[in-house]
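Just the one chain here, the form predicted alone, laid out as structure tokens.
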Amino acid sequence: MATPGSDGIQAVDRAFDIVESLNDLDGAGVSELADHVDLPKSTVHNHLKTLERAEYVVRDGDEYRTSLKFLQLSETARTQQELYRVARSEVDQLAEKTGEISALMTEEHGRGVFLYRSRGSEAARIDTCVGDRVPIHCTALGKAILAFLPEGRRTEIIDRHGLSAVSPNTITDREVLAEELESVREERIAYDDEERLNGLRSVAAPILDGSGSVIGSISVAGPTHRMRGDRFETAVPETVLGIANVIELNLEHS
């Protein structure tokens, strides 16, 4: 849900709480939604009617759901990202070359956002979708970004979002994470050893712009029985790093 602030507009906070709750509930009636957001039914109904007139929600019988207008907005937002436009074909190539899942991530509001994903011929099926926003400390993609952010920004993100345990292997200690991020900066490679999803390992490299600032990351992810040994520690990292370098060159000359 939206986090209300002292300088925010309550009606806007409530509207976004309702939209996000509709999404979480996969559609809902007024009573169920009112219970979920802890608001009077009359208030929720008024917001829903306003959102319906603006075409951000649709009504199906007694239930409301978010409309496809969000799809238009999200695709426009993604296309505006130069990183997405330049890197998309390289993500496809990485997936084809490795046979696994390849993904592109950027950071927004201290979370990792999946900009694009591509599936190779042997790719595992996981529940991650384009647009998903995930804790930045528990993925190789996120750690590749976090390692290259300015120290003050890293601290700000961790202070705001914490280091929650997403799986039994998630790093939740600041000092342990700091040591791993130092290694990421040295090698320009980050690893995820079942830290977000059990049974899945991934390797990621940061993508830096011409000034040396990190703007995203690219990864390969696969099941632990294939992502192990030399493939996990050497072969895939070299491939990922090579593709990241190509993206950086393409960004510089785009």
Given for the second form:
Number of protein chains: 2
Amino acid sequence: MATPGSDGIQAVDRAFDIVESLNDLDGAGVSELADHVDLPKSTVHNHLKTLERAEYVVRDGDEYRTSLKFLQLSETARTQQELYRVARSEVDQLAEKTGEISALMTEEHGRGVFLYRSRGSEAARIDTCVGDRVPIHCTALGKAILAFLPEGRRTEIIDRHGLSAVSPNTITDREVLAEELESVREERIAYDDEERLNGLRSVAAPILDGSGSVIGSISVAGPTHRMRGDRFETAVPETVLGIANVIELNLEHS
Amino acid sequence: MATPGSDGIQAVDRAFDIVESLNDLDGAGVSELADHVDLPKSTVHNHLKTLERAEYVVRDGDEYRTSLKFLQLSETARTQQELYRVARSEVDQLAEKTGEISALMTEEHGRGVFLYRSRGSEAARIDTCVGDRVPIHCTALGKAILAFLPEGRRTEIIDRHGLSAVSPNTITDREVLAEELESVREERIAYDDEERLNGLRSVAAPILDGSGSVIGSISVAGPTHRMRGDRFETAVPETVLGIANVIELNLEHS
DNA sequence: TGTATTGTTCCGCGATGATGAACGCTTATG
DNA sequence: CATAAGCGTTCATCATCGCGGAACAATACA
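Can you return the structure of this protein in the form predicted together with a further copy of the same chain rather than the form predicted alone?
Next comes the full complex, and the chain you just saw is listed first.
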């Protein structure tokens, strides 16, 4: 509007708006959707018809749903990531060894994305799902990545997304974060002390490729009462580092 | 083209064409993509810019990739399916009990979609992935669904997709299929005797909801040399039926 | 250094997507 | 039972907006 033709193709933007709304609403009718995206019913209807013909949307009785074609898309998108193919089974092992939740993260558009997650026998109940996107500064996984990104990229990301507080312990000061990232670079280990979620602590290590660029990170997360003392400070970090090294080795030979 | 305004919104169709091509090509540059979808570079570029801004596409060095935002979409789409939430752990059990591959399927747009899959200890190596879409007439899972769909829907699907042969054993005759579906309705069990893949046999049962409509099916699949005789004809079918009943029960109370 | 690709920008034209009104239809409501 | 309110759908008009060719820039290659 303000900048005339500088934004993307409206029809496409709207189509994805509709798809996302459809997801948020757990399926919806034309009118409900039209109201939600603030567009005339006819426009929404036209989009739905198009999306249905392309099989990205499904009519389920009296409402529309997003189809499982997205499952197909995402599954190949994920499998294309070498990191996922290589790290997946190692993350399973990490969960099994520690009994806690283990996760695999990568970065996209300045946010952290959970690529995979595995639950050990003692694992806390689920709080995040595969595919979830979280602010990168408030998780051990994110900080492990952030620390090893090139300086330019790092400030670009922080400038764009800021350091919003998502829990009382979240680091919101650039100075403090910079210092912590410095120590992450030294130890190759990042910690999260209830910075995203009260009662949850985690330990993460970055995964670097052959050229030394970060391509993701792995972690172990558990309730604070189990993640403390020597276990939190030494045992778990060592295990995580060990698995990280195995993954990096496997990445080289493939 | 031939029918002027009767097809959907072109911009949206093209956007999805591009996304799919991007997936097929494992990431690509503008020119390569433009060539693949047979459109001018500038048009493709415009779409990519739009998709990137919406975070559905990512620039990875010198080429574009589909982003993991699709993972987020598909994960919520899948979790919205009550069938998935309820049946998932039962499918795990089915795999564990039999040692083979167990799968969960549902129907969309007349095709079978794998919603979930679990591997037992003896499981054959993977041949299909979650999200894959297969012709519905050539799998036990598909036939279990097809048999319990309303007459109208069934013929509509067969009319639309035909009965193409995907293996030497595939049923391609409507009469033959109709007879087999009749027996599926009686037994509540469908078989696949190498009809989709040479050397692979499977046994499936439909899942009906409270009102008696099919909402999916579950199966056990294994190599022909293990799936035969009494095991193929009695033992496995009984196990599958048992789990199917459990799932149906759980569906009622939720 | 020249050449052949690549990704990107620009702009005018004309197709085409957006729109509101109108149509059946089913479901609340008096 | 009649009326009204809501739904999804269709239609035709108009201005917009996406399209595409050509020009440009930035690289890789010989």
